[in-house]
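The form predicted alone is given below as one chain in structure tokens.
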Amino acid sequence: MDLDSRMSLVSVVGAAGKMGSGITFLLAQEMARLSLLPENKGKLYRLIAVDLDPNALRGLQEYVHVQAVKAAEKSAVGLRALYANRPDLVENSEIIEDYTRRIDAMVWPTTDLAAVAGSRLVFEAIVEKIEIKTSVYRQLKELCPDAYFFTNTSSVPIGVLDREAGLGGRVLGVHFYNPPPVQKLVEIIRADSTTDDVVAVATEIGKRLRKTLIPSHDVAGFIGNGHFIRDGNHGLAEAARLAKEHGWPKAFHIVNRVSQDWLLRPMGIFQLIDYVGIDVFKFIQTVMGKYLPETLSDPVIDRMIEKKVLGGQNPDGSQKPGFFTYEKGRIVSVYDLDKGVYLPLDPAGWTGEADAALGPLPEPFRPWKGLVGAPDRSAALVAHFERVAAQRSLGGELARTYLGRSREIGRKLVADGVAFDADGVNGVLTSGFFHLYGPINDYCK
């Protein structure tokens, strides 16, 4: 394996997007570290950052700089070891300034794909459309005949890309989770054709970036989206059922509350779909449905798309309207799918009625946030779900059904050969989705 030599010229295609920008920063940080090693003195390191939008590339440079300053300030003491051979830099502020400058200098932004010529590692984070990806990879193959290719796809089978673009096994799925500088999880997806050297290099990069690597077999959607899409579809079906009696705003509110509070997740299912993007959720459904023998589309999602209610995030990170509208990250209104308007939360009115229909939370109740770092978390989870199992309320009933469906999805991912084992499924959901427990469990049988 010749990773260090390959790291001297790296490219990221789709570098200015949400995922590409994070990947670009992580790679620039590692390349800056390599440049400081005594044996690499005077060696040139370049990270070619390719994107179609020149304005977005300017934003990328600002993003990388901000992240570099944060990283340098956080690890100023540790950086001293790297700067041991620089007696001219004494103060922490001097080391931080130099380290930040090095990271900034690694990134060479361009709108010209031809600039990647000769790169030996290429990370791709472009749109999830197989035709576009294949077209780009065919060009990359000619520009970088010696490169290893790492695609950040979250749903497209790696073997399809390899076959359609003729990459000769030099491509691997390296699915970072959003945002890459923060999220520890990376799913590693190897096609049958992927070579051992490519896997070895990706594994070493992951270790250097301090990521948690979980392997998935090359099945559309892999582990993360394999669970998320089906889990989301369950929530959508439950909402559609409840809407017949309660109406859409109450139904969305009820299912979102159950999937967050009763299941002890960081956010409810519809808030999570809003975060990812309703249109993105639909797109992943479509990609997975193309390669899997099951129907994954959902009429509620289709109606939201038709009404151009798409969710997702603004450039500043704030949440766009989706199933809910938000103020400072908090839900303030719920979409009425029939009327096409948002209904403000009203604890004394309709929202209170929906909560009353759910029934009380299992007491004593500790939310997800209160259990994340709790030393008694395992015992608290057991006790919580014992109380859920005993509840004879709408909330308890919905929670038990939801938990059972989540477990069923997880087991099927193993049975269908997507995940290697139950630990893989549980690891993706706890590391990538920040769940307190994996779906393959013995809670609330």
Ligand SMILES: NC(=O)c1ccc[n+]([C@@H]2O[C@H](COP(=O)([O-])OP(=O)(O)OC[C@H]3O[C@@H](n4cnc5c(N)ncnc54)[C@H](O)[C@@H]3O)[C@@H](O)[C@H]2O)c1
The other form holds:
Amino acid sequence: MDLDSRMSLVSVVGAAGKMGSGITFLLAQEMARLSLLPENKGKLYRLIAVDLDPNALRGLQEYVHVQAVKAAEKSAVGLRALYANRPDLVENSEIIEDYTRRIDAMVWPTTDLAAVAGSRLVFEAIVEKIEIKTSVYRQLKELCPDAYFFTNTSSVPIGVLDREAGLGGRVLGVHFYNPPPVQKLVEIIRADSTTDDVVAVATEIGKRLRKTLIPSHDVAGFIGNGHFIRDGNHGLAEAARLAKEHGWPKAFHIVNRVSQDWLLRPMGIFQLIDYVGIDVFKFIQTVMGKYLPETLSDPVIDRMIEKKVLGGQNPDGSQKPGFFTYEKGRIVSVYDLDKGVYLPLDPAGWTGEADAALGPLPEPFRPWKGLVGAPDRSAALVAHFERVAAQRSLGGELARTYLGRSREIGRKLVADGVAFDADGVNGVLTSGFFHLYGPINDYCK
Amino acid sequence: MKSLRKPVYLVCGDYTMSFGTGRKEFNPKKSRPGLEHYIAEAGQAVVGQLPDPTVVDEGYVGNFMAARFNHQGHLGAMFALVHPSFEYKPSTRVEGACCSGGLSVASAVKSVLADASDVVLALGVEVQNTVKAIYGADILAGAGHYAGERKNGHAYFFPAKFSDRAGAYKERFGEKGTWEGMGRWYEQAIVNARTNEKAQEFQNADPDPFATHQAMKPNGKSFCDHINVLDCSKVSDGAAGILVASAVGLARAGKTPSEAVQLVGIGHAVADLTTAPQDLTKLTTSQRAVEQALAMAGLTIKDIGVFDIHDCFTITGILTVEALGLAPHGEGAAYVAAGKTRRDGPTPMNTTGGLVGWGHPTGASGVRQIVDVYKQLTGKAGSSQIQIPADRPYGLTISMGGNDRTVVACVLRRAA
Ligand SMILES: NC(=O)c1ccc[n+]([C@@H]2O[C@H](COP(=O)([O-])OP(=O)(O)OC[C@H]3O[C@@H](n4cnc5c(N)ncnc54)[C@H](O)[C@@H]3O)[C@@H](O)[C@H]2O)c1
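Following the display of the form predicted alone, present the structure of the form predicted in complex with the ligand.
Starting with the chain above, the whole complex follows.
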């Protein structure tokens, strides 16, 4: 493995997208670190950032710059050590400025794919379309014959890519989570054809970027989406069932609350789907469905898309309307799928009725936020789910079914050989989705 | 200076709020008042207490680094902002790092003693929230020796200097006791700050500051090896002022000695900025300045009823207890942990919270400390007021610059 020499010329294709820009920044940081080591003095480091969209590339430069400043300010303590042999740079401000300039200069934005020529590491994060990915990989193979290719695909089997593009085993799934600089989890997906050295290089890079790497087998959706899509589908089916009696707004409200408060997750399932994007959810369902002997589409999602209710984020990071509308990140109204309108939350009216139907929270109650850093977290979880197990209310009942379904999905991921073991599944949900516990657990037997 | 050749009085002291993190109204993204505002507000709070402010002869403005925090030099001439009659009067900006405020008072005292002026306004000001902490650390590092120690210094230069002192103290006298003493100092700072509405930690509602401190273990990767952020003084905007007057000046100002305090001893010492302290567990310059001040006053430390000392870090509070001679070397932490420096203890220190609790607008702190002791001794401390023991009617202040390199110590008592 000659990682350090591979790191002197790296390319990111699709660099200006959501995932590509984060990956570009992470790589630029590591390359800047290498460039500062005394043994690398005078060596040129280049990070070729390719994207079709020139405007987005301008945005990428701005993004990388702002992130670099923030990161340098935050890590000034360590940065000073890296600059120990630069007597001309004394103050924090001088060091931070040099570091940021170094990162800015490292990133070479271009719309010309040919600029990747000679790269020995290529990260790819372009649109999730297998035909486009395959055609880009065919060109990449010619442009950089020695390169290792790391694809960020969420659902395309790596072996299929390798075969279709003829990459000879030099491709690996390196599946970052959004946003890559913040999310610790990276799923590593090796195809049967992937060579050992490619995996070794990716593992070392992952370590240097301080990521938690979890291996997943090459089955569409891998672990993360493998759980997320099925878990979401369960929530959607439950809502459809409840809607018959309570109507859509109450049904969405109830299932969202159960998945957040009773299951102690950072957000409810419909808020999460809104966050990811209802169209993106549908897209992953479709791609996974193509490779798996299982129907993953869901009628509620299809109806939402028909009505052009898509969720996702605005460019400023605020949430677009989906199952809910939001103000400052908080839910303020709920969609009525039959009427096509949003119903404002009304604790004295319909929302209160839905909460009454659910029944009380298991008391004493500590929300996700209060438990996430708590030293007594595991004991608190056991106690919480004992109380859930004893609840004779709709809330308790829905929570137990949900927990059971999530466990079933987790076990199936192991049984189908997607995850190597239960720890793999649990690790992805805790580090990638910020759950307090993995789906394969002994709570509520 | 061995003795004071004539009586020197201090009167009408006051200060602005200490503004920065901790105050609920502080929002780093919103624009804030500048130096002009603080100098005018503190100065006017002082001279507004005079029937006729035109009696002021002269001004001093203590300030450390406005040239870098605010791109502003020449603060002496901002004295004229305080009152229209100050136009064309003499005024000087003085600097001695975090002792700048102490030097402002010392300079005013010398001017009175030299018969140059009879009523002098000693001001101190600093506006530090103009830059992020990581760049503020660069600026404050100017209190150390740039050519000799900055390059190899820490990103948070001064916190690390005192973290080293805390580390040396822990190693020599025990980790547990030192850490506990630091936690108790922090707790005392918060408890005292809550008595003073201008204190930066006035609104701190933590039910158990000691526990909070003890739970926050130092982390050298992101900050310092031996202290946490609670061990540090605050980053602050603020100003303070007080009048220094001769007997003639006091009368001319329309004030009686009963409203004033008298300076009975002053010590002023520097140590070589370019050499490192020999023993990190001692504040030898502070000790010298205190000895000079007490000798001039003809007093011992046993005569002092209230203290306001320079706790730029909690460990500095502990080391100062020893420099004062209240506890033997190595026993300062236990002295603090035993509650002896609390407001209800035998040697109350920093009754409005000190630099950790009240705040530390660097150039203002030395003046603010004198103001607080003046308020305590004259019964004007409001809800911060403690009972001054009749047999120990003296107050003592220490204003320290850099790593114990410039120190001004003052001993005061109620004038009549
Ligand atoms: N968004 C997520 O949460 C997420 C999470 C994990 C993985 N992924 C995967 O990452 C990849 C990118 O997703 P995204 O969300 O960042 O999408 P995106 O639409 O934000 O970014 C894709 C970028 O690729 C560019 N692009 C498209 N075709 C190109 C081509 N032929 N050559 C060069 N650039 C091209 C686009 O201009 C765009 O900037 C997909 O494979 C997706 O499945 C996404």
